[in-house]
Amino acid sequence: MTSPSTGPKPGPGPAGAPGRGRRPGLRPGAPAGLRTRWWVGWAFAAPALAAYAVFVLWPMVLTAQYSLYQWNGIGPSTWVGLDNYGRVFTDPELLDTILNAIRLIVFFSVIPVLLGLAIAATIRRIAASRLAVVARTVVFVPQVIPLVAAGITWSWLLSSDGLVNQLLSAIGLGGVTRAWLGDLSTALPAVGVIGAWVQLGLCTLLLLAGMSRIDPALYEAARLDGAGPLREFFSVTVPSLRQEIGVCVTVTVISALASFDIIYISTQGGPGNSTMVPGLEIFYQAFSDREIGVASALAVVLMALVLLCVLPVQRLTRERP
């Protein structure tokens, strides 16, 4: 006769043990009320993603369908293929509005996030004094203003007769003045120089508010081991906002090939060409030239090329377990 300490035991009925059809620490009646909830949750996320869906995908589909024809966006439309991005690799003129928002990456994200790390590391150093809050509002105005705004203010401040150009002759520097958004070779940079003053304050506090979850042990075993101001920024203070320099080179990468706001407010894509990016360049061709094709075309190559230069910075920042 089998003891009843050593014999086999009953399994588990359905209610107590973890069932196939359910998960592991629920209650018994848990199900039910989880697909209730699972129901609930997606209801409310509904109107949102229907918006995303109309706003966003929809267009989304439309443009890549689009940009296989040869269209005027109001008679009848011709299947060209992928005649039109034959067009955007071939042609002189689109392929250098590509090239120019590359560029602009430097002016737009590069200086920046370094201008960023090396202005809040110093308002860090002097968070207990009154000048560190001026400091950050100062800094972070630009992003408050609108970009109409701020390209109007710059075009006067860059004019031939602006007050840049006044300041350089004040300090013996009039050999050098120009009109500094009509010069074949300054325009760009000029550009740049607009696009960098209103991506500071961005960066700046994003930067900012990623040192302040920083531990000040880490700091403190730094001197403790003799490491200076410089060598600390380098060891314990940039290593530990990798995500918040991801963010950064996110957004303002983003900002950089898509540029338009400025552009076409202070310059137009001109003089010339030299301004000219794909987001000035594919309004034009659709609006003006009327080439529905070949802009649609140049905006699914200038979503690949968003996509090409963040996901790998998205990868390379991303916290590791």
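Numbering follows the first chain given and starts at 1. Take the two forms, superpose them, and find the largest set of C-alpha atoms that agree within 1.5 Å; that set is the rigid core. Here the structure is a predicted model, which is why all the values come from computation and not from measurement. What changes on going to the form predicted together with the partner chain:
- Residue displacement note: W58 has its CA displaced by under 2 Å between these two forms (rigid core superposed).
- Residue displacement note: W42 has its CA displaced by at least 2 Å between these two forms (rigid core superposed).
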Second form
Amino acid sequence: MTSPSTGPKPGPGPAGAPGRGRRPGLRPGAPAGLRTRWWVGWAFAAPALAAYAVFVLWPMVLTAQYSLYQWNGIGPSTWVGLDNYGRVFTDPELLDTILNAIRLIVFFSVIPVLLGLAIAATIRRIAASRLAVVARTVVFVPQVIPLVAAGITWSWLLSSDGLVNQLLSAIGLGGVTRAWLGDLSTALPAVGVIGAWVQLGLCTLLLLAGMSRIDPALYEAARLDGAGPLREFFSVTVPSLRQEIGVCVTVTVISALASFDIIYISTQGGPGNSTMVPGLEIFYQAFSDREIGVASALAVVLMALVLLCVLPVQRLTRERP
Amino acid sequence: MTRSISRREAALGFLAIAGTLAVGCGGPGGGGSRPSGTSPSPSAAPTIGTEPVTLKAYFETGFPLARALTDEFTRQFPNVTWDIREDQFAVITQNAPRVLADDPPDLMRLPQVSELVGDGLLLNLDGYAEVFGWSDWPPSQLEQLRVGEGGRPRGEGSLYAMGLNFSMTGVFYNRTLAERIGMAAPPATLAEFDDLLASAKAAGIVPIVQFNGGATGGFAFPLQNLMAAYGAAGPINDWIFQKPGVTIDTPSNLAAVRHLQEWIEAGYFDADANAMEYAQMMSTFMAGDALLMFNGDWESGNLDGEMPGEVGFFLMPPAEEGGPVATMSAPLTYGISANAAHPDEAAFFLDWAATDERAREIVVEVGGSHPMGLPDAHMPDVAEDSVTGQTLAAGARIAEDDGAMDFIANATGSVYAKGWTPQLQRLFAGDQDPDGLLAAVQSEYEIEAGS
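Can you now output the form predicted together with the partner chain? The one shown was the form predicted alone.
Below: every chain and molecule of the assembly, starting with the one above.
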């Protein structure tokens, strides 16, 4: 639903660029001819559409089909109707994974977007100084580091004698130190912190780009009306960033609900299933338990859940005409 | 001319296609024509011959034994070349059915075999066992590789896989730290073992480093050793082999889980256990940061190389002095695909690994474990004091006491991931009690064994 091709605005892409060795005068009649032959557009889109159909639509259809069978991936399958869906909603183990994913939204989405807004606003105010460049780089670095490396680094940072606990002990909080990824009650938040750290850079950069687009006259007008920095932020910056915030929320909510990599690297769903999420559970169901039907049903439910969360966000943040 | 397709139409279309597929075309899979339990019945032991042959093999990354053996094999039989693919064991576990079905190797490292046999993916080796004389070996070596019709129970029935060696588990200890707390000899009883842990703790040494993080609950090692100290090995094996009517939830196993819980509460394990992977455990132990580690003899060669003279090994002591000892011991499992192109040559290789003198030396020197085969077959000289020497000696003791058990983690395809691992992690976190742990594992086991 976030297809980039839906925007009707013509961009300054290569198609509109004149020159480049191709003289339009050579084929004067071409544009008019193209307009009349309706299938030419489809012909251009066909390779992409074919790839999309084969690699996206067809697997989706197959997943929906598999979800109605009990199948181990090799032998014969048995038609079970909606039983697999029944299991997804009644088996507490499977249901908990969905709840964990929803909890992760706080860390993967809410915190990065709020913090990203604050950081972007701060960086914009100091845009002229060299510190702004440094800050931008530092915040964006997690997006560049391979997730595997980040996961390993964080598991050392969060271990019982890791940097996090050393810092806590140094400021007199030795009582709360623990193996953060190994504790049933802190593992999910600890994984969430890693996610927040990764997503923050993306949000900050997107929001910063959005801010550079805001007409300075708006700020000037606000200041003339006596607005302070806080009032400026809430009355000018945030409303102007509606679209960017929408993109940030959409992307991060999807990454929270469909999370796999960060968790697979840091905890693999443990300890005691406390960080198990649907993405990982689907993987285990399909490849360890060889329950292709249940895995597919959970995948379909996850897709529906993602759409259910993302569509309202899209509607809410759509720019009003 | 142009007509846009609305979302509702698209969704309806999608549903229509899915529905047609689901109802009209029948279910996925179900080729079903694969003959289950095909068994070659050679009249004489196959030979390698002189024709050029390329054997397709699928091995486990990180364990050099299989490649060392294939190199030696090609040296002895130059007409045989190898097409080898390697993956991590977890990857092999996840892909085994697909690979065996779609791209059948002649020789493959295998995970637990029940389900593969149930799907008719493995070659029945009974015929080869007859002509090569594997049936004369101690039955316990091949027991875990025998599977009943349709994949259940395990431990009896036809032979569907072979070992390159059989590995054994126990307790590795750091000699320097052991000396510091005055350990003169390995503990002879469970009570002495407890005392050893207590004195390590009192001396400020981490008594046990054991991985229990992520998807691999390594506390299954000490737990199963405790189970065997409190009860007999037989019923535990019966449970693992899915014999009907057997439960893991027994009084002696409960006592074992309680004992493990006491160790946890006494702080005998590294505090990071629930966040620790296998590799971290190895690096902690090799850095000299813990007294003990429950692990297997596949690390013997590694420890001999990295910490020569520094590491000792003993078997988990029984509850009473002089009682029988038991521990987990399993063949390094290899099998032949039901659709393999060269099953005779692959079977010849498996027999050669257990009978050829040079092959047996490689199995001990590179693999660190005991070769398969007859008890009086050739054995290389190993320094008694080395870790390899100690684990081989311990293996002989286990054979004497008939104390070999399969791993409780191998009972069903996912009882480890869905039962033992989360439950042992919760036990360590103080979030589960011993009764609850056994009940939860048993119920997970029944879901799978019953399906």
